[in-house]
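A single chain, nothing else alongside it, follows as structure tokens in the form predicted on its own.
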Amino acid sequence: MKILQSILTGVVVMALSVCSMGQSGNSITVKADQLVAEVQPTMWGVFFEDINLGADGGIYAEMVKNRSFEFYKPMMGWTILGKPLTEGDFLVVNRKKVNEANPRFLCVTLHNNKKGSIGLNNEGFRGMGVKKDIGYDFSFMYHQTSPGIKMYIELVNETGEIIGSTVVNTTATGSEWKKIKTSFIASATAPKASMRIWFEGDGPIDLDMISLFPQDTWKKRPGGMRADMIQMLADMKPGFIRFPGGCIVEGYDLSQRYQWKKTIGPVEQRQLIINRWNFEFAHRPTPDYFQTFGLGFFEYFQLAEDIGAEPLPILNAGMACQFNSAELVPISQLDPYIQDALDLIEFANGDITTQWGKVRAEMGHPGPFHLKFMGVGNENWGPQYIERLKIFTKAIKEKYPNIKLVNSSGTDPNGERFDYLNGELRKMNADIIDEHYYRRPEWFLQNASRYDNYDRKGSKIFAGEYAAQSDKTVSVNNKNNWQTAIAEAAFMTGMERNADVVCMASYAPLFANVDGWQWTPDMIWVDNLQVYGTPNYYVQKLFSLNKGTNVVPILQDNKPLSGQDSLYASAVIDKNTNELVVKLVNVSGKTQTKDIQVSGIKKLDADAKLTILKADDLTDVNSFNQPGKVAPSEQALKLKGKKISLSLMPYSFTIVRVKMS
């Protein structure tokens, strides 16, 4: 702990030396009548990528792994129970020419079998999280030549005890696929249950899309999203949600890129692909990680609407991941990629008489999703990106001039790659430039003034991916500790002070499963039954819930408060509530007493609200056992006149919210 504190203190001293900011008195000034920048409603948002079992096995609540036998190993996730009478009693059949989106199904042949003789077991995504007294919807598609097969569905806990069951009879015959749905209620809770299917009867039956969903999904939508995970996002009231990535937009090569048109329509017609995080890291292999696209672009738009966030889809720019294959589509073959972008805008916003607006309406949303932003490319770089981006930009702006385009500035916040892209994008008058930074906490403190000297009239900035790394980037030892969170809070005051430059920002990655992660740190951690927010989550949430509408100056010695006395600060007013909101981050190990003088108003209300986020140790983390170890606390604060007197605790993030008149 002492070593960490010494490092942090040393960094602050170095930052102060660089900025020539010396010690001063206790007085800080807020000029509440000087509105220096408008805070965009999109200022603080979230970025979702299907990494760390974020979608399948995460917010997409499907409990059956490999439900349509489309993984590279067709029976992955499944185990045959009992002893089949003949070798071919369980066969995976491929009908690719008949159904390219969902070619495989399982043919089970019975020989007057009784219950318990042969069956299937599905292990779920690191087990199935089953909750007592919750209903579960089981469904599957089938066809058979003769009726009379009975299937016994059982949920069993880790010791093999049955904790939920139902029985279905397959009565329909013929060549057409039929769907059966049934429901049952679990009698007990189990974090790592599995599902068994026992067969009874005679003859063959073909099975596909074997599915199990809890009924307590977000907004109770059948086949929907995991409610507790989505609630964590809704509680933040984010201004936007960026989706579906991230690196999965690019793919290892172009065959594995994300193609939004393959993620809409009936789920059984959505074509599965491998997730690039399946094999990306040799130290964290995840051979069962695929994208079924049960969570597709329609669901992403619907989610954004649900939580009041602007949708920000990112599309492939004709470039695969440059860290992997660096595969490019030739310029002469770029048209389909551009058409996908134009069609997506029509899908989101078009009238129901248009081709893609009609598709949206048929999926249950006749009204538009009011798409305003779109990203072209993710962490792409070099002249090849600029060349393709210019073609995308021209085509999109000619047809949809009001759509704001987000453009990549590469993988790093500085260096040759960044300098080239930043220069070229500004020559293009890019709407929004996406900057990413995964760096040590020290970097975030040293760069809290990064945007102070950016061009106020030029391209706007989207801080699209950032997270302080307690160890180093791509290290398995990175922790979501308080040291990383408080450094991010300090940096975020700098983004908020420069809201006329920074219009959007989001931490990344968003979710991680404790049993299936590839990358750390991550904002929200889950297992099959629980979810908790990290200290970083609470920093993000507090900024989002207190973003206000207009930035006002907060100064010490007539300079923005950004490192002096180890303090970082920003201030906004909220015109909607007529409140002043002051955010202060104390990165030192000592309590600091400060008086904040507020000018430009008649008076402050005598009763203010004080919110404090702090930890006793910079290494403190939250966990399933202690989910609130680092969490905000609120208390009343009495004021006199136009002065706010505060004792800022060591290593703390403090927010004061008070009415003005």
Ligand code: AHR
Contents of the next structure:
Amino acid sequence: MKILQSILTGVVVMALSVCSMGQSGNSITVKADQLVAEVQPTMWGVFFEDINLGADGGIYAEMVKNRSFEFYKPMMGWTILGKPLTEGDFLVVNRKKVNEANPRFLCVTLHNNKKGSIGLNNEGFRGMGVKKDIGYDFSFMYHQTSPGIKMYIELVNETGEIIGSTVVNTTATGSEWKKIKTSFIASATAPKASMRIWFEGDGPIDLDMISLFPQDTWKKRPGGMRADMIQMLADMKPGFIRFPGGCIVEGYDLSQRYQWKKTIGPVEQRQLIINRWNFEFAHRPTPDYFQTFGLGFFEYFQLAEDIGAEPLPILNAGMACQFNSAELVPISQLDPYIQDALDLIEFANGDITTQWGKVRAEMGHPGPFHLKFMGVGNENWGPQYIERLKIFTKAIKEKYPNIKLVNSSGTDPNGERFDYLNGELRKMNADIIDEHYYRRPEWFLQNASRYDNYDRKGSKIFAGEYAAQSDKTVSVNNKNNWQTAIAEAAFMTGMERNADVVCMASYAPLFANVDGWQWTPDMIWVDNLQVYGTPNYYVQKLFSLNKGTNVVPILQDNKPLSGQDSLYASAVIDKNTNELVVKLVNVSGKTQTKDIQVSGIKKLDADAKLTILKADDLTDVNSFNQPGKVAPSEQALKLKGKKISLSLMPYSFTIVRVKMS
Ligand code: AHR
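Same protein, the form predicted together with alpha-L-arabinofuranose this time rather than the form predicted on its own?
Every component of the complex follows; first up is the chain already shown.
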């Protein structure tokens, strides 16, 4: 029945298409003494972009939507409670000249109001996820002429019950903006709560930056990130984190490009912009999607440090998204863009006596972030990109010769645009070429040997964005099912085998909020309270946790095992633990019994560990109800001598880990 289902979904076609690639045979050999390539510590990483409510409404734990009234519709996310007495009791004021970055605030005028008569409600990002017994930090900025306004803050669940509250009194007066912070504990859990503020008192009060954060953030940092989401990344031990995008680097037009300098410093001075995913897809409009930049470049660097990943920032190359406005900066006006790149390196690595090193220190990180990689451009193409890139490269390499630059090879892994860019980048001796592929699972299987014939001495490859698509790219029907994940696993054995060429790889996109996504498939799905990893997540995690230090050949009939008998394999040793790690992906619907002979070592330990990731059906997916439906399981395996005898289950990804001597 299961197999029949697979046939109906067309999946067996994918398995069969590779059967013809080689003869079936049982003799597989691992040459454990032939270290053919070093696996870079950066090999398996993650790519973060603020898409699918990835940052605001995602890892950035702020619960108030539109906290400073800067959305195009200034009251989006807010509703007025009660009936204002006079016209103008709630006014959105724009003080642009005084505060360019955060121009708007809300002026509320009270008329001897009592609690419950006039107030505000914030709906959060598709509701607010509130957890019982967790502390919440409420804060806001205010300005008033006379003291004595009371604000009653209430968290309200879906049925109207109050599940957390606090009261604040505004005491200060004068022209300065003041900040009040207070905390309270929630008495119950609610996935879609909202926050009410009742006003009591008389006279006007100006309000801005009305904020609510949980206290159980990542590393308990106030105003920090959602711990459950970051933990998923930390658990992968990623070699790098690429940020902040993706297309948001380029922007719909240049005014909406990502400018890192506007994302650092006090949060109330970080200038919000619209998120391009707000309106990119007519079929998935997200009118409340903006970038507040509470999560900015300092926080990205800090996150990289926290999870032991190399930071890989990508900067705008003087070009807006070529699918959208395709605006270009004239070469004569490229200098500020290049200066941004140079300043970023100083911000990350500079001594605290330098201009930007000092800014980093003032933000709480006097030590450097040890930036080694930087990307110039995301999915840019054409001679205009190469022309700009050369100017960037010259300026950056002159000042910082050790920074490795990542360059775009466009949107696709083949075709005219790719061929042109690939040729030009190789002529430039590009350090690292960023390749992207959003393709059908069959493509991943057919291209598992893609890197076997790449130039070993030339530019290195960063597979910066890839994901197998169960339907068409950007189709809403794409699923993170086992069919896509196993195809990626097969392809990744090819990357690992070619670790002398491929130095970095990351799945894309990383996060998606079930109530606010624009793009699917995505590696990790969340709602306001929960998170689950897809089968694709577990594939990525298993490769990363088993990356080893050196590639050794795994051969069938003296050829790399890449599709013969619908099997894909790679092998590494880990010099640190003196272990052999063999990865095998069986994309056929039958169990395959294989003996692996290990040569070039004296002995293998008799006790090996097997990790198996498999599903009953290729259409299987994980979900909040069944987060572990497709998840790795471990078992012991007894070995005899230097032979590893395996029964590879249908549609399975198997990892053998064993000590060598
Ligand atoms: O990952 C989603 C988008 O796909 C990225 O923003 C872009 O680089 C690619 O086209």
